[in-house]
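As structure tokens, one chain now follows by itself in the form predicted alone.
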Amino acid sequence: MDHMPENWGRPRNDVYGEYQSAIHNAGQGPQSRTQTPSITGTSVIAMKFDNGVMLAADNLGSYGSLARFTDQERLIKVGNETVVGISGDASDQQYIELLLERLLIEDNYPQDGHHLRAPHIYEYLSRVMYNRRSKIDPLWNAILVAGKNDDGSPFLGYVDLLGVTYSSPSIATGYGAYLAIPLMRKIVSEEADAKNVSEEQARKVIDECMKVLFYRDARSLDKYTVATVTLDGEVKMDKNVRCQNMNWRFAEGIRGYGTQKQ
């Protein structure tokens, strides 16, 4: 049996000429980069309160407009007292989780009693994201890092695929930057405001934001996870939370945009 693919089903050489082996031996072509993520997660929202930081993200992985996966966990506990929330490409999220796992393993080698806190993980991720951006091969994600500073105060930071970083008492990625931020800033617009907000108040606002996002964001889900990082170093993960007391009657009056009337 002839095992050479270039000889399978070949027409007669005296009619069509010799097989062009250069075609068979050609390389894979120019190196390419991801231009559009395939499986994506939508908004991650977070806000500070008097005793820590609270985050929330739904469990949907969207394949374009298809709600493909409904069990994607996008809030990741890193170490003992830090939570990382990731929106964007699911495969890049898995790569970031792998990097963080390796970072923790390496950090535990010395056994010197030191452990990574939120600011350290945040600085590491900012370097990773900017490095990949500089290679024109970005990780298509927006990341929130929550925990506490070395001085014991709440920490909340943002980094995206361009390596842009900033910190604020209330942050949201994706569609949440348009819909959730105004709701959270009603009670926490500056750092000093967080000291006057209890955990119960923060949870009420977070739940309301997730409900509004489910109303308005076509790539969201009514099942989500809420993570609470307290200044005592405790991390609480409340999973499979459902939006409550929803009312869709407002949809009866929606007739598109512009001059359309009922």
Second form
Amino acid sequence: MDHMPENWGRPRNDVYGEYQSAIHNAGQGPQSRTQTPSITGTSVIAMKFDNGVMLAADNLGSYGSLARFTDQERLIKVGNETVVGISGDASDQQYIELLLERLLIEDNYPQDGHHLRAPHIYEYLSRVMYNRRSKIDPLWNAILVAGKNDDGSPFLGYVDLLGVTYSSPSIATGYGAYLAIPLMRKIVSEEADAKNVSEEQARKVIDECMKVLFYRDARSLDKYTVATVTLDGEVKMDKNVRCQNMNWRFAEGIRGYGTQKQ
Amino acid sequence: MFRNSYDNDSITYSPTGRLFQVEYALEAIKQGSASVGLVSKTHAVLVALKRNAEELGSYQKKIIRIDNHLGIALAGLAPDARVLSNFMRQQAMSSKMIYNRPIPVSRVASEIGDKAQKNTQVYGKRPYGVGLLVAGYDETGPHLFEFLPSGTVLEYFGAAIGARSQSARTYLERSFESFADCSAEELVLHGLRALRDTLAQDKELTIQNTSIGVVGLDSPFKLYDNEEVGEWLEKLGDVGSSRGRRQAEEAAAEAAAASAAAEAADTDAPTTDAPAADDEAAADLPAEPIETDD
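Target state, the form predicted in complex with the partner chain; input state, the form predicted alone:
All chains and molecules follow, beginning with the one already shown.
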């Protein structure tokens, strides 16, 4: 008589072999690869200026801390006068690009002179993001949408994986929220400030921010894209921009990392 | 036993290529009192004549607000119009919720057009028995669309549907060229003049039987009913049909129209469209006499 009740009613080990308890001890639910990001893009930064909005994002796709892809384009032109910048998971980014492409095709069928502009695309994306977070299957991204308002003024909005939305004359996702926003707010802090900033000034600040981010953000690249949406409805994409005038001499003095002995 | 074996459902063609149930649905519009719509460069206006079933009863609503920038006027079966207006409201709200955009007038018009067309191609359905005038203002300016149960949706400078609407159409055709530069007020008065021409002889426009809807640049859809109509009728002045007073020209025009209609009726008897009938004139509109009086 086996006096251990947990063994009662089980196939006998001496007849059927050891019970495969691995099946029993498996985790809950099916395997999932989309509920946590794998290939990721770092910060997207953007600010308004007198004649539009300027965005920048580097071209890196990181696999953890590995710089896996160095030709990722994370600023997407949507329609004729809107740019969407996406940070976070690259596969979810591709899915969002697919949604936006379908949306635009659908919107173009009637050929009735109506076009989706930045505020409309922003509202749509915020609905998608909040809907997915409510299914507990979020799209792992933080997104900036830039373009023109209905009244012709510049538009800039943020939405992330939680469905959180807000607008501001200068916004950055990820690490940029800590490193780039203080620099951008030096010249565009309030909505009214944007009117006093020229495209050249904005570009200078954007380039400076991207350089600081490359210095400090260990998941960044010195190659990036700058997109400019102007109020006359033009979108310029300046690709393969490099960080200029960097100085890495201080790196020699850093101790405690790497292979140096002291 | 059956006078016409091709009108038992709304999807079967007669041998002459007609869908009788759809044509009957178009006749149902003419049973309803008239609705008139017109547009300028800045505004779209709807005016409609309301009817009460009996002296002590209330008047049937004729103009329905869909959204801040959009409204419809109906002629025909009011319950069918309610179904369509509820659908249009849903579409308008979806557009606001998903895209933060007031729905473009042409889009919502063609959506109900698609809905109506399905009824003429899917078995077991019935065409809507109502015609609508869809008036609204969007990014591309003011618009007026006419919706018919056949699924036809067309844009107009001015349009009239319902009983005796031909008289209103005659007025619109005479004066539509001046609409473009009209103010909202002038446009409403043009609409009321067109509408009063659809009145029966001893009837006039009153605050009870007249509805007015106005929408335009920077002015959300405003519906005028009852007391609010009073000042418009004062501006209009004469609230009776002007058809009698323009008798000479009217008589000539109507005589011509009547003889044309009589000719059409002679050559084309729609309710006896037998399968073997080789009737070339059958492609014309049905000339079945319809009692349009209240």
